[in-house]
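Presented as C-alpha cells, the chain that follows is alone, the form predicted on its own.
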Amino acid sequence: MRTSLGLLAFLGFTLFLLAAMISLRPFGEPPHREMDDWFITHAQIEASANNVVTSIVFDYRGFDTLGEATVLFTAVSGVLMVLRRREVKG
C-alpha cells in the first residue's frame, strides 16, 4: 500500500513537471516587452545613468533594494549572533 502510494505520487509529480515543461515559453522571449523597451528608452534620460540595470536597481526600485539589503543584513547578523563563540569562565 505504501509503495503504491509513493509510486502514484512520483507519477503525479512527474506528470506535473512534464506539463510545466511543455507550457514553458521559449528562452529569451518575455511575455511583455513593452516595459523593457520603455526602460531601455527612458532610463538614461530620467535616471541620468548609462547602465540601465543600475538605474532600475537604484533609481526605479530603490526602496525595494533598500528593503532587500536590510533583510539580508538582519539575516547575516542573526546567523553571526547564533554562531558566535562564547568564552567559558572558570
Second form
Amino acid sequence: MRTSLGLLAFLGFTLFLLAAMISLRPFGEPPHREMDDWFITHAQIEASANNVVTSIVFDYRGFDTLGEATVLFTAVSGVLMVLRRREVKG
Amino acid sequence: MTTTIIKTTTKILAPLILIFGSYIILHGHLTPGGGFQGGAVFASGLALLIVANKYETVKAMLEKVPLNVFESIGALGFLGMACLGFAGYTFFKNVIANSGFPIFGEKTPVGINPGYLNTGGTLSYMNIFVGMKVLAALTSIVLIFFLIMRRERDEW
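Having gone through the form predicted on its own, I am curious about the other one (the form predicted in complex with the partner chain); can you provide its structure?
Whole complex next, starting from this chain.
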C-alpha cells in the first residue's frame, strides 16, 4: 500500500515536471524584453560601464545593493556582539 | 591544523589569491565580478592565512589591523557615493561617469571595446568600498571563530 502510494506520487510529480518543462519558453526569448534592451543599449552611455551586471547592481538598482550591505553589516555586528562576551569572560 | 602541507600550500597560494581578489574588485566595472565577489575571494585568502598560522602569530598580527574601522569606512563610503547624486540629480545617480573627472571619470566608448580601467564613475568607487567592507566583515567573522575555537581547545 505504501509502496504503490509512493510510486503514484512519484509518477504524478514526474509528469508535472515534464509538462512544466515542455511548456517552457525557448531560451533567450523572455515575454517582456523592453527593460533588458534598455539596459543593454544604455549601460555604456549612462553608467559608463562595460559590465552591464555591475551597472545594474550599483546604479540602476542601487537600493538593492544598499540593502545587501546593510544585511551583511547587521550580521557581522550580531556575530561580533554575541561572541564578544565570551572573549571578555575568558 | 598547522601541518607542513597546509603551511607550504598557503605560502604559494595566499599571495595569488589576494592578488586575484584585488583584481576582481578593481576590474568590477569591466569583467565579471565586483565588490562582493572580490571581497569574498580576498577574505578567503586571509582565512587561509589565519588557519595556517599559530594562535599567537595570528593574534599579534591582526590585533593591529582595525577591521571594524574598515567595515565602517566601506559602509559610509558606499552611502556617501550614493549621496553624491544629490548634487542636482537623484539618489544613486552616477554623477562622475563621463564627466572628465581625473580618477574613473573618462568616457566609455560605446560598442565593443577592450575595456578601459579609468572609466565607470561612481561604480568603481562603490566596488572598492563594498570590497573593503565585505573583506573586513568576512575576515572578522573567521577571525573571531578561530580565536574562540583555539582558546577553548587550549583550555580543554
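Take the two forms, find the largest set of C-alpha atoms that superpose within 1.5 Å, and that set is the rigid core. Residue numbers count along the first chain shown, from 1. These figures come from a predicted structure and were not determined experimentally.
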Honestly, after the rigid core fit, is I56 moving at least 2 Å at Cα between the two forms? no
Determine, after fitting the two forms on their core, whether E46 shows a C-alpha shift of 2 Å or more between the two forms. yes
Is_shifted T14 between the two forms (CA, 2 Å cut-off, rigid core): no
